[in-house]
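Encoded as structure tokens, the following chain is the form predicted on its own, with no partner shown.
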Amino acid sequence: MARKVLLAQDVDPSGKRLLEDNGFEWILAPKEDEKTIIDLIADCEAVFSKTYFLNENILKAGKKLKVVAKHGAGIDNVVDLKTATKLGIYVVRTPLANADSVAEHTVGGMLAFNQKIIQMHNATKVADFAQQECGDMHEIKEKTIGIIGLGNIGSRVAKICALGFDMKVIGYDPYVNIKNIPDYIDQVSDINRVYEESDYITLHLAATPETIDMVSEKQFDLMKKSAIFINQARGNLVVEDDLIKALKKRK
């Protein structure tokens, strides 16, 4: 009998080929329900999940689950991991599956947005050339980008601002060696540093009792009134009232 897991949500067609080439069966959750999740695990070794949260109820309910799968880089929106390590249950994630990906729409957001390119491409389907002038554009090449997490996301944008743009990078990560930061990346001990002198800061961290509610009112007010603030890690490593607030006054 062939060993089976579980499916929360559906995945490509060529990861569902990677299970039955290995011996495999797997199942599909017809629906994102607690109780369907719940009826299904039972059978299964190992579960598969985007961002369909496998709370305490569901992990109980896996008698013979060995493993939990994340499928993307960040935990805290999949699993209960306490529950999970009280139970014994192995959590993996694959952390380098989007890392090129996220990187890349970051860099594409401040191009986005230093270019107008939205509101041409906007003017553009109406017709309105006139509206298609280089007003409030500029350029990124030169401009400073605070990197705050040089882990696989960070150290990519930091690569393609540095080597692609010539735009200085200042980076802060307590946790990266500075042996293995290369020489394009200026690394500061001081986290204030990023949100005082740079251009744009850009947020690449995992959902952690640390990282939770980091950026608030008081780094709004250090940053530059034209810093770009890009968040690619999780909302709630932003105190969202004081997000709000910020931007009705226009910081």
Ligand SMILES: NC(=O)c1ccc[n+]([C@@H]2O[C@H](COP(=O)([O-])OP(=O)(O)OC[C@H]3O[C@@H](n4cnc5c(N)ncnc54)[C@H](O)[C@@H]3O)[C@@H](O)[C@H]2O)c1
Second form
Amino acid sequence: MARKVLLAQDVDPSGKRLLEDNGFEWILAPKEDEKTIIDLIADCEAVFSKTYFLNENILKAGKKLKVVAKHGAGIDNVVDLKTATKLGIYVVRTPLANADSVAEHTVGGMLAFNQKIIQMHNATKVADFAQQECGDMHEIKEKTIGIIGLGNIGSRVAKICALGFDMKVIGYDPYVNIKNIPDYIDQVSDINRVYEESDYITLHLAATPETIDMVSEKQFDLMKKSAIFINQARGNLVVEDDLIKALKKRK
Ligand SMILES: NC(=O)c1ccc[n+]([C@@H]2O[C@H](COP(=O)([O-])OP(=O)(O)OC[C@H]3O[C@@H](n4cnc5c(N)ncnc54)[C@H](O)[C@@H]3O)[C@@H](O)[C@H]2O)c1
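Right, the form predicted on its own is done; let's see the coordinates for the form predicted in complex with this ligand.
The next block holds the full complex; its first chain is the one shown before.
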């Protein structure tokens, strides 16, 4: 009998073929709800999830479950890690799979904002070739970007910004070995310098008890009034009410 893998959410056909070629049978959950997943998981040795959260009830129902696989980098949104650890279930992820994509998306957002690409696109769609209302454009060249978290994604953002756009890069990450930091990153030990000195501040770190709510009113107050804050990591790194307050204060 083939060993079964539950897909809590659909995956690319190539992923399914890979499973089949290796003798696994995959089952795609018809619905992303707890009862459906609990019913299906009982028979499975592995489960894939991208964003569906596998909670304690689900993990406990997986009597044969050996591994939870996230196709992506951050696992905080897919599994109750404490319970998985307690039950001896491996949790694996694909940390490099989308690192370039997130880094490019980050820089893409900076360019779209500064070069008013969205406004121009909209103006062009309605044949407004005068584009008078698009606002001032700015170059990112030689501006300062502060990167919090210099792992797979943060280090790629640093490389693109420093080598591609001649930006000054300040980086904060107390857990990386300084020997592995390229010389185009000015690694700072005081995180406040990132908030105070940067024209762009971008977060690239996991949501953990240490980092949740790390950006609040105090940090927004430290930022330059013109600073652009980018969060491509997790929403809960930021105190949303304080972000709203900062926006209302036109920070
Ligand atoms: N937007 C998306 O689609 C998307 C996609 C992938 C990942 N992510 C998010 O981005 C995060 C980063 O991904 P990654 O692949 O670069 O992870 P990574 O593990 O390679 O890098 C994270 C870095 O954060 C550092 N770090 C940990 N605690 C820190 C702290 N308190 N202060 C400063 N740095 C700290 C770590 O030392 C590490 O170098 C993921 O955890 C995930 O939440 C988002």
